[in-house]
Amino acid sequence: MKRVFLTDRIAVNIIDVDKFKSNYLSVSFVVPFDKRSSAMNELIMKILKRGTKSYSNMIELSKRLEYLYSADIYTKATSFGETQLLSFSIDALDNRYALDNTDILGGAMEVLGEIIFSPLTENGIFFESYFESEKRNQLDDIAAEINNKAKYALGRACEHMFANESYRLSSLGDIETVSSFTNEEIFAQYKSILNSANIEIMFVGHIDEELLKSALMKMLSSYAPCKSLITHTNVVRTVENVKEVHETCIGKQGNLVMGFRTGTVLADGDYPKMALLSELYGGSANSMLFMNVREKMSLCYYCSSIPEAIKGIMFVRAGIENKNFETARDAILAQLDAVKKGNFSDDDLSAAKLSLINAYHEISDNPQSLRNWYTGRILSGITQSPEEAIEEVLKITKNEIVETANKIELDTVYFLEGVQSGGEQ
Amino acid sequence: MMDIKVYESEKLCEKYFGFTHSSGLKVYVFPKNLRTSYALFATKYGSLENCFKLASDNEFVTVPAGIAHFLEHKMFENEDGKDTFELFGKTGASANAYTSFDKTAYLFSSTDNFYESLEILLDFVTHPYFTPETVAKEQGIIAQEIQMYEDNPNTRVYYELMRALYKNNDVRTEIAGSVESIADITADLLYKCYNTFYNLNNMVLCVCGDVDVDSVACVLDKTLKKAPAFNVVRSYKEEDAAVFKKRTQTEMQVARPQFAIGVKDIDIPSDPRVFAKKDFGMRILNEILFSSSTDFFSDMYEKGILNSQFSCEYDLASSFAYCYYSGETDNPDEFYEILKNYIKECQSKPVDKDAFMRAKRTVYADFVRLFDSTDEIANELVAYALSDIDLFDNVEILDSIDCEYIDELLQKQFKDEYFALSVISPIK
């Protein structure tokens, strides 16, 4: 990866390769997580997407799309740690592969901006109707994260972990947060980022260099920020109370869900050793959780771990029986406590090491993980690519694991148990 | 000496390669610069198979629904008590499995040690190990998986709306079965359907990446023998063109309301170029229908009535085939209603040209772009496999398609008897 400044405000990532059908090209306003603020840029990011100056409705601006090849173009905001992302993204189609000479990168680069700087406004503020529909849709996607169990345990899981911490999954914010929002208040917000956020863009394709930086800098010709943001991510490393909470929903399965604290961040330098270590405790299907709590107990479909690598956290999940909720959670954490312990083998050592590698080198084939994998590692201030992750695994030890093992606090145990309802046929 | 065809498509700077081994199985290698490589080795055998018998046999043999899935996950079970994934774990190829309603596939993919790999999933899929123990101890583990199936509302709306297209046909069943349904399988069950179906004859394996024909046959002759001739009569049932029910509800805990409207389709072209061009046919039509470039989708959108959830898919499979349109809106009754009586309206008047040439460019893109993942090629060419036509004819086939045949299938496709709706509503 190549990283350069177009000015000092706007890095660009370049991944020059030639292996792809379409690019892939992201442009990210890097701005602070905070629970209000965020659902905000959460609704203005959908807003955006509803029309422009030039494009004034979903129907020219998908019109538009559909000719130069079905380009699919997002927006969408996510999470790095405290960290919000807010992306604008590209994924088209490579001119090479058009049927008549249509320049596809060129013209989705210009759809996307006038969606980032020129949203159609009436008053001085974001279209009403626009305004209205998607915060009724933005309400109606928070109601409706009932529907998926296994999700919304994690989701309630992280509502009890963080619970004095800005950090979340989602950043749709809550019922009564979003009703209160006003138009004038969400333009003014969209303003203040355009005014104050640094943009991190990523490439991923071929191309001639200077012709992308020439094609991004008349892209973001109006970008003039007078302020600036400061993001940081808040690194809890100790646990004082274990929390352990009990919900219900209606359904037949139970999900548990169990939060830990790992000590261990990007910034730390050392991550790849909490990355191997969730790889050998429930990373794969030949991990620890998977062949104890899954293949030797039969209690659940799936078990595994899921680190995060800048808010330094790592979840444990797995759909079960009611009825087996202690069993499980002892399970879990005996296995931890055994990697705390030393207790695996060198065998299972080098396979989760093997296994972490393959899944290493596969983010060169994704232009999606690229941008993932460099993304948390600029916000951590390093600039490791996943090939010098590798051979960072490749020296780890036996006893590093054990030590990165005994940085790992519980700090919350959710279930979510299923009942049964009268209703229900 | 093996017969190895070469398939090659300039526009798409892309080849592969085909050849049926000695041992009976089809065989077909793609080779492709990416970082990761993928293989796929499937047998012709899904949840529908669940009445067949050998040819010289005299009766049927019926099994329990969710046979096919609870095998895939025996399979990684060996009569050593090493588990397939441990083995895997020397080489650090990340292997998974599925089953479908007409396959079932086992696959991985890996960054290195590619042919030893290989080498391992031919072996496990080629020797079947079960015992009342492990059977036993699998139904936990899959109980778990049904019961997650069953709190999904997307996938409980799928099978009900299936179960109200069909009356007969087996997708009216979920493919993992039901807790009931799997505490019936027997370790002598699976062997049954394993000897049946399990025969390189009746099999494919699809590698893609970094491979080359010359080792992958040569990991074939060290690992495969010549299997005996396949021969099974499997019993589909017949089915009407009309649905079975009009109409079906359940409650379950969503927020709001979830449908599924399904069109059901029981034309399905034998002959493979002509249902590949179906296939394409109807996607560039629902495209033209209810992309969100239309003016239906934006009005529902303005109103509130759909959501970006909306989604619209056309599935054609050997035998069966329909229309699927799933979303949420507060009262899928009205939707429903409105969706038919547009559906009228655009019957009524002709394709538009802008709209078709715009449609077409979406699925064209698609296509190509299902050339940048080892994973998604390789399950292409095991649907293509089956039908024994070359994947790159499809540029040609989705070429040859013009407006009339799109205005043809308009008109075909959408009879009032072959609609049906699915309905979850939130519990009170």
Contents of the next structure:
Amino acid sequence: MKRVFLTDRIAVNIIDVDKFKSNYLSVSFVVPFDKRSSAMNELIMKILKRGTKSYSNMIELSKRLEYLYSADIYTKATSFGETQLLSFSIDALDNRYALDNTDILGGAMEVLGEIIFSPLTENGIFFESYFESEKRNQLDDIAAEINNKAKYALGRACEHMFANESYRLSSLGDIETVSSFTNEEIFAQYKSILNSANIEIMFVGHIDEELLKSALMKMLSSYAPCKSLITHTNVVRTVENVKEVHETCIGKQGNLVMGFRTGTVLADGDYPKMALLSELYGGSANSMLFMNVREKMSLCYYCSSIPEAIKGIMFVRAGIENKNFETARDAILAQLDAVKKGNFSDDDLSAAKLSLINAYHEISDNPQSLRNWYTGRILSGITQSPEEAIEEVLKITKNEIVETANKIELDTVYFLEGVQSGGEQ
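The structure above corresponds to the form predicted in complex with the partner chain; please provide the structure of the form predicted on its own.
Shown next is a single chain and nothing more.
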């Protein structure tokens, strides 16, 4: 990956690969993550995709993109630790494959620039019907979260674990917060983003660098920030008191979520050790949680570990019978204790390495996976490629896994008990 700057506020990251027939471009505004503004940003991203001054509705936008060999444009708010990226992305056929010399990427960038800087407005704010309909859609999405019990339990665990921190997995917000939004407030937030956020651009594909930079400068000609936002992720490495929370919800099974502080983050420079540890512990079908807690002990329908590299946390999620809560909780902790004591074989470690290396190889097969990989590392101040991470994984020893495991501390145990009636909503 090559990193260059168009201005002191616009960074361009170029991953020059010739293996795809399409080019992928992502323009991301980098902002702090907090409960209210992040929920506003989620709504803004939906509204912006509805229409622009030149393409006033989704039908007109679709027609224009269809002409550009069915180019796709996405808008999405994603979080990396306590930083939120508001991303506007293009997936467009490489110009080399156009039958009529159409500048596909240039045309798609023209549409993308319209979406970012020239939304459809009325009376100095967003088009009212677009604001109202997307606000209703976001409220419906929030209300529907409970229908996915496993995801809902993870969200509730986050609310308890990070009660005094900005971090949360979803940027949708809550019913009360989103219901209070006005069009005027949302439009003011949109203008504030354009006026203060830095831009990170990720390009995956094959193009002349100078042509790309020239096209980007043209697309971003309306970007003139006069303020500066600072983003930072608060990393907590130790735990003073373990929290245990029980709630009920109508459902057939219980959902257990256990949150850990890992004591290791991407910015430390040795994160492959933590990634491999998670793979060994609960990241694959050969992991200790799967083989022991699920298969041998038959305590859960599923059981896996999910690390988050920038925040330095790990969740273990399990679907269990209500009666098995204590036994499953203790068994999950026992498997982690076994890792801390080195009670796993060389074959177990080799299987984990193979699984993780295969996952790292697959990253290079998908432009969006490459974008996510490098974005996390850019935000953490490192530039490690998937290939370099693989080299590190191959060198990791059993003692290093044990050392890394002993930094991990349990923070929160959350159990969503499934009941037939009377559960909290």
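Positions refer to the first chain, counted from 1. None of these values were measured; they are calculated from a predicted model. Note that the rigid core is defined as the largest set of C-alphas that superpose within 1.5 Å between two forms.
The Cα shift for residue 372 between the two forms, taken after rigid core superposition, is smaller than 2 angstroms. Relative to the superposed core, residue 207 shifts its CA atom by 2 Å or more between the two forms. Relative to the superposed core, residue 106 undergoes a C-alpha shift of no less than 2 Å between the two forms.
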